[in-house]
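In the form predicted on its own, a lone chain appears below as structure tokens.
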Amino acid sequence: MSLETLSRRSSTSLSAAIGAIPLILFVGLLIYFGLNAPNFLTVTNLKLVLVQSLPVMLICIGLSAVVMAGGDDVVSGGIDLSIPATTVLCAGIMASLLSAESTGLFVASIVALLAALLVGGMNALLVTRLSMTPLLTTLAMFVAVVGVNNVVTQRKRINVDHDAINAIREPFFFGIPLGLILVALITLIAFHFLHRTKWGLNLQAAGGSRDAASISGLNVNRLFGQSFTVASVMGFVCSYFVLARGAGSSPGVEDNLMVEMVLATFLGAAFSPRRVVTMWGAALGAVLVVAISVGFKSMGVNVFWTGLIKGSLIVVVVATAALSQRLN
């Protein structure tokens, strides 16, 4: 066996070791919190946890699209962090509509929709046409959708009674919740789009090496582009869940809800044998960011240090992302 060969396969392993590390680092944790949260193991917490993580894994799939059409780079690749403030400006209108009781749920729904549809549109012709890097670009959307959002709300909480949204938290079949059933469908709908159609795959390709899917004759703008609107969608869908989840909508959960995103989203990275972000990968990671944070509550640690260590895992997330990368 040549010392080539040999200098592959070991930079292979080290690079499949370095990228296990946040999933080690993650059970580690819930194995302590098993250990020591009063109750974390309890079937009655593990269905919290599932409940909880529902938004979360929506706009998880939303950012995995993204991810997939633009490469795994947080820096030049794909990624949009626009997608928890197009979810609260979603939430926000939907909930002064239905506050003023002379709207419906279906006008409500159409015009938050028409305005994710906008944030979208907006961030794919940033990108693609302006060739903004999309970083920067979905982190400036963001301060400004928010801002929208409090306009709209005068930042004040809405409270929302509808049975409709009502429905989502309550329970349906054998107890379990409506709104796990619809993300469970959601979920697999969205895995047979992005990993078994035509266009799924041409976004992935896409998001693998731009310059080989275009010398094949994508259209990989367009591709791009087109991953911001399913971002986009996916945060309409998810107020739907914020909504249900706080009984109406409440000013600053878009903050914790892009830590948690950015955070499942490449952590689910670790499932993949080619440590590359997955859709799968992203709804696995949304569940144990949640937990997680349940057992952080579980336990008592102080709010500030929690958002303090969830900060430390997605350096150490990405970091060990980056590196795992390199070594291949």
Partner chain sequence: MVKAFPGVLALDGASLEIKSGEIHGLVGENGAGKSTIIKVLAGVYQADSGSIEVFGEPLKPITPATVHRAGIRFIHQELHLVPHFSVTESVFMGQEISSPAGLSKGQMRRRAESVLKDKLGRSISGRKLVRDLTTAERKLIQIARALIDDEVRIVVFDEPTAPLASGEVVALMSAIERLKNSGITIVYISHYLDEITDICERVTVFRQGQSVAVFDTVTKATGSDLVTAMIGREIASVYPDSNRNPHGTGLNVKSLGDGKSFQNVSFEVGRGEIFGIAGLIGSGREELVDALYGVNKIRYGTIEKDSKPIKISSPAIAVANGIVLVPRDRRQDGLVLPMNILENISLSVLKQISSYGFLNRKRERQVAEQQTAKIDIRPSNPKTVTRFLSGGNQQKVVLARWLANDANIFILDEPTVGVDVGARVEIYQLIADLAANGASIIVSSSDPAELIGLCDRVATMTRGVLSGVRITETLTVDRLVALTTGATQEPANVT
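The shown structure was predicted, so the numbers you read here are calculated from the model rather than taken from an experiment. Numbering follows the first chain given and starts at 1. What changes on going to the form predicted together with the partner chain:
Treating the chain as two rigid parts that move between these two forms, residue 240 and residue 88 fall in the same part.
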Contents of the next structure:
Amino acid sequence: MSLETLSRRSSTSLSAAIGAIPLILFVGLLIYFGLNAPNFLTVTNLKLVLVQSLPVMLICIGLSAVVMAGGDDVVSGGIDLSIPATTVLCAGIMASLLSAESTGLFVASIVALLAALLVGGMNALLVTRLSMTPLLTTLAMFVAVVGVNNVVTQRKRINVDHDAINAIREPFFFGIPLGLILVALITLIAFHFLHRTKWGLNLQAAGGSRDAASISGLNVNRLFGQSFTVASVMGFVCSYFVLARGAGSSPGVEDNLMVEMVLATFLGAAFSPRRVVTMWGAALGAVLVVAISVGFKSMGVNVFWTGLIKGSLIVVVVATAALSQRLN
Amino acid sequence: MVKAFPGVLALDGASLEIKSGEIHGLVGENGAGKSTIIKVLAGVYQADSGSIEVFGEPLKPITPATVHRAGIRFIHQELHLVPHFSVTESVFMGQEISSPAGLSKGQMRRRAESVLKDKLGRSISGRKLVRDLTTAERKLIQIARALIDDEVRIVVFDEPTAPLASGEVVALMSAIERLKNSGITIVYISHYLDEITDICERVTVFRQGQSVAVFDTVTKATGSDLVTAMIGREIASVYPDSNRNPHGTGLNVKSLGDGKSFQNVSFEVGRGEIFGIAGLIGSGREELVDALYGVNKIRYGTIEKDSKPIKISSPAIAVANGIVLVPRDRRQDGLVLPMNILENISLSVLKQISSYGFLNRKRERQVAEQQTAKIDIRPSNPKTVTRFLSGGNQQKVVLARWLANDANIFILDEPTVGVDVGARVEIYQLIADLAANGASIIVSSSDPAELIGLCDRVATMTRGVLSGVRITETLTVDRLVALTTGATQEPANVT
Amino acid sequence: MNAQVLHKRSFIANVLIRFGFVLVIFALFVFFAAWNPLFLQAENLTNIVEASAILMILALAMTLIIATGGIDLSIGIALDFGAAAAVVAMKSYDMAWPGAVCAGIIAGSVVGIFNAILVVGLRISPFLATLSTFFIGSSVQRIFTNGGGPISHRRMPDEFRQIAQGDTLGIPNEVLVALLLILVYLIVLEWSVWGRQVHAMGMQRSAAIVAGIKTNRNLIIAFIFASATCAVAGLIAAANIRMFTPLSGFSYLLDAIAATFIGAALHPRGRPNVLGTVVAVLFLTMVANGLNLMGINFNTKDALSGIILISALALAVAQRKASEAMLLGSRRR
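Instead of the form predicted on its own shown above, give the structure for the form predicted together with the partner chain, please.
What follows is the whole complex; the chain from before opens it.
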């Protein structure tokens, strides 16, 4: 074994150790909560964490598809910041249609889905045809879509009391809420498509290396465009959970959703064995981010500190990722 | 059998005939047309005239898809792999096996592993990630990708050993032999003549877009004939006279090393001297050049300029010390492509053309016009965006930038790659003039004729070691090629 | 294909591509004027300019950062910090107004220093780095104000209030400040040696490094300078309403980014540039003002301006792409 390979090995293991810092940090925090906040590790509380993380988890799955197809460079690669806006728009559309007695859930859903597809399609078009940066495009789209939603809802809270939507938060099976089971199912389906099919693998190839993918005969732009559609559909699905959680559509949900989505998805990369954004990582990231928020709350930490904590977490996660990459 | 008679600009009635089941070598200098004919063959470029026949059947039209269907596969020089993909996923990229239930991961993995083991003679777990593999293993993954379906009949290797270390080259050679024995026809392109003479049964030599010679039998001894056929031009006419008078020491490098790519490199460059560094890609030559300019980190050793030790930790410091670089990748590192000629030239002399921090546009224009006139950049309008210039004119802009500055040590990395012959002559003359004015010049090049024609002394670099410094008058192209390619081992008679 | 045909076909296309965006601005201007005659009155046009001051200043800072090749999502935080520090300096520490101004600018610069540490020191991409700064800065404001309540200072020194509310020679002071900063940014980014270096590194970092430019140093200066600029906007905001409203800077972020990109698309070679940004800011403010005068519902207005924003961006980018393609095409022939 040559000296060169040996030194390569040692720097690889050092970089792996540094790459594991975020995971260690999170596990440490959870243990700390468990020890110091007596309620934290109870079944009820953990169930609460899971249920609260459902909406974020769904849009994280959507975002992970875009990041996988576009690459994980935030500025030049794939990102879709407009997903939370799609979610609130769909929720707004459904809420206002449902509150007008004449429309049923089915029709409302169709209208909302069409709106979501329109947003996703526009993103795809602008990014792949005009080669606009996804970051800028979807950020602008976020604002435009939130604006449209404000017209739809007139910035008012709209209550929704529909059995099917209420059922999402009701216990369904051994006290497990229906929503949890649905998200589990959706996650499995998404996992199958994103990680267990030819299409999913091609999507990841497109984001992993544009050159490699096109040399292998893949249509990179089409795959990237499709990922935006997937993201908008996940945004649509998420809207049911937002409606169920808030018993209707209320303004101002989108900001927090966006923050948690970005944080969870990129945090998730630190937990995936390959250190890249994956669907599992994103979903797990969503649970962890919510768990940390709930944990600090049950420790009695003032909510004003959440931004500080989240911001510092991003710094730690991203800085360690950059450092471990440089050492590798 | 493959025949091609394309007539694109870079190719001038070149033809290539390959017998089935052989390993056919393709050699030639940079720009001789090797890569062009391969790109025509791959369907990437369209030939203006000419045709291709595969096993007696004409191939029409020539597109990547039809070429693929005809069973021709290409192993590109670049690796083109996704670092975080597994071996299996990389081998099957774009050709995944799936059933309605999803990807057949197990089947794919077994198939990938068996191709690697049976056809290439290397056991690699299909679960490993590409980024954990050595470069040689990655190359094998790339080859396995071409072999994964049974349709493959011809495999074209473009410089497959460029990134490999010597031990790895041997392993790759045996993998290629194995392929040949399984009945696959192989086209092998390489700068390394020892590889060509080792492995190939027949060789076609390209020069200036034409196929100038075909060797039907290849032995070790063919090496020098190949070199003659490859060069085949009057060297004296291209290069300026070398009646220079080097004196003193401009730059003194003492046992420099970066702990990875090169070790214990020492040399001196006199004032008014053109000093050449020869070496293949992967020999550490590029890393050495980068280190001299502060791009690559130095682990040990010292650099002295005018007998004063200097620490070059960044290009800014190098420039401040009068050391400048004309980089090998001029489109990436040499020019700010979206900027125009004017702005690119003035980048090095912003301080001189400003007053109180304000740019003096008039003076900027004067400096630029002075330079463009002196070295004849076309178009002469300094407002032309450099992205649209030809390779030769782009290179002249990079040179003009440093001429405007008061630099006295010039490091020129591959100064004439992608530069047409006309501009080449002008650039050589410029370099000679610089030296005549007392500048120390280091030329790093993969073109042996260029080094011999241009330089006063040439050092060769092999596998990270600067192995010998020779006066160019004692060198011939054949000998320099032999020294860098390892075709002969001769003791370095340091002068 | 011969060059003649191409040339003829491209004449109209050429006009559209070069001036497409300007035509759109003009069309909207005419449209608003036709809809409501008030739009064209001198008073309203002054209003537009005055209302654009804060966005103008923030967009200038954003233009600088985007010119370096990065992005700054924390400009709003620098504005908030600037406003907060100035108000607190006067209210709690009885500082005179010049002291308050200095305190504000220093507080804003802290944001830039933090960004510089993250981007240059820890090598975090500007997007994620400034996003973190945004989170952390927002949280700090919530903690500091105990949940985000405004800090009002009714008895603010008159001189300080003059920053936003006074006139000099009939020109509102905030407009003067914006004009002054436009001049400063023209000097810094377009006329100075440093600006040339910033443009070079923003376009092609590796080539700038090889040309001997100290890219890290320039990046640090740019972040600090930009955040100090944003703090000036904060001073104006605070003087205007005689209080510090936490988290008020965020609302300008997207417009500032959009203005920079639209402005860049207006540049013949697609560079982020001061004059382009100025035009784009005036355009965005004009649209907001015009929609207001149309008397449409607040929410509809919001949606419309969002849609106009994304259309403007798409148009600007398409225009630049087309002009680049045309340039390439004519070179090839």
